[in-house]
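A lone chain, given as structure tokens: the form predicted on its own.
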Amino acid sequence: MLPYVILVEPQMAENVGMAARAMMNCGLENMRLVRPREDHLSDKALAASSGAGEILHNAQVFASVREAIADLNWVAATTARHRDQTKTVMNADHAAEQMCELTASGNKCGIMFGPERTGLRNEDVCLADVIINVPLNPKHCSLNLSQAVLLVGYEFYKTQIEIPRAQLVTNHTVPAEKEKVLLFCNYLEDKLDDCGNFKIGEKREKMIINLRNIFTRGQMTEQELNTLYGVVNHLSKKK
């Protein structure tokens, strides 16, 4: 079960469309609108959604925040401003983890976003279980509506996928085995011996260690080794 994105009194159709685009980027599907000022199915909104029109077509429209959240079990209100209310304030990643746990157990969750110019009213915030605050530059922390949806939505999306923190993309080749890398090092050292590069014997060992460090620390691929063999061959023949 996915969280509901609730846009409260959005002012511009383009922003609703871009919010739908941000939702689709993050695998979210459920949009609810509270008293939108402009038609969320207008040409402007659909164009701004950039292929996420199905979210706009399936969006539900409500007359009040209370109606929009009535069937939900847990609601978060997004705001960058301090509110004079006793309320748990979470950053977006912690809120995403909580929503992941809640939705996995069958609870319906919602995230409220306020109007572009003013944000959520205190009367709306008080209906939420928690506040989501994204820590940004305190001198300029306001966000476009779709940016806010994307930031919070992405944190939830990360709880739904498994990707490595970093990976070597080798395309059509594979990482070279250490033995192959060391064989190339031997080949290069022989060529350097032949051309008289190691004239000072006492420095030879240090130079070889430096050369081997260059090639063993770089996650060489087989394609890169073959390229290096070709380069060294060409240069040695040219000499």
Second form
Protein chains: 2
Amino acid sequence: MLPYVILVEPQMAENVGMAARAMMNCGLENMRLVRPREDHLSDKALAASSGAGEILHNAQVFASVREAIADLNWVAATTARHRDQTKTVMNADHAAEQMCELTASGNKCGIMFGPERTGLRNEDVCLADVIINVPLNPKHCSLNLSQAVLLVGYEFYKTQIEIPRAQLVTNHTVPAEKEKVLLFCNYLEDKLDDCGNFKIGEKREKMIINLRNIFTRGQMTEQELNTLYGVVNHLSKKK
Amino acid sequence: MLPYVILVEPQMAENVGMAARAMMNCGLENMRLVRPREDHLSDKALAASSGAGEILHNAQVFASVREAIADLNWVAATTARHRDQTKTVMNADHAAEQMCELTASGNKCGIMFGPERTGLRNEDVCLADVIINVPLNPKHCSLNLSQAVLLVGYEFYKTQIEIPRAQLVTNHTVPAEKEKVLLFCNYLEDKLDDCGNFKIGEKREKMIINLRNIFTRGQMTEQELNTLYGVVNHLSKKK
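Rather than the form predicted on its own that you just supplied, could I have the structure of the form predicted together with another copy of the chain?
Starting with the chain above, the whole complex follows.
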């Protein structure tokens, strides 16, 4: 069961719509609204949701925070301001990992977001298991509602997927085997010998090392090696 | 030196303002604009920046991507769509760690964001060292401009309390500024034109992009560029 996004007394329908869009960006589906001031199914809200209208249509509306969290097992309160409450404050990434584990073991989790201007009331914050604090510039940490939903949702989404942190995308070609890279290096070095580039013997060895570093550092693909063969051939052809 | 946020041909002044706000949320200060369609100091932009007007006032405006990245050492291109280019694709968190390490060792880094509707052009993407991909729901991954800036900036902000883990060791030389790399690319391309490598016109553009990807991906040093000039000169000299 994915975490519930609980918007407490949101003021603007557009913000509810944009929050729905941010939820969909992050693979979240379950929206709960506590006393929304405007109609969350208005044209403004649906337009702002930019394709996430289904989340708005399925949103559940409650008269109080208490009712909105009644069936949940774990609730987090998002807040930027310091609260004079004895409560665990978690960074968004740590909270996301915790929700990932909790939901995986069958818990229903919720994340509360307060009204745009004022944030959550202290009496709502005290109902939460933890406070989520999104680490941001302390001199300028005010976020709009949808951005707060986006950052917390993004951290949760990252816990749900396994993707390489970085990879060379090569499309239809493949990274060349080392022998092929070195054959190209040899080819280039021979051409350079031919045209007298290595006249000064002591520089030859150092330059070969420099050149090989250039062509190994970027993990050449087979297609790129072919391109480079063509370049060397064309540059070196007799006029 | 904090990373530069480079907005390429942003369409709406409000979006530039909101991007400035997101930057300030994340402790980023340096905004560069390439051919913005609207005035980034308009009332609309300043209102949307919500207190981050200083970033807008200090923003530098450029006529081209090339000029906007000329003095940078490392550039990332943000893109959601798949690109048919051989390039390292990094998650935002991994890219943030890399920028943290690079900036800590004196490099000037930049992150490019494309126009709202279309994203970056392929010829702009190929100038970047890496592609940043923000992991989001593949069925609904479109973000507005300021949200993209926010997520990438947020990941960078999180690294500012971390320690560098890896860096390109360059000893007595330094990573070349982009303009120097591009001047070398131009030099090579001219030589290839001279020797007839680009006879088939339609292949010319694609091959230039392939070549630039080769020479941007490995973060060339100044010394290596000198080596490559020598290589091209020797290969292309008349026999």
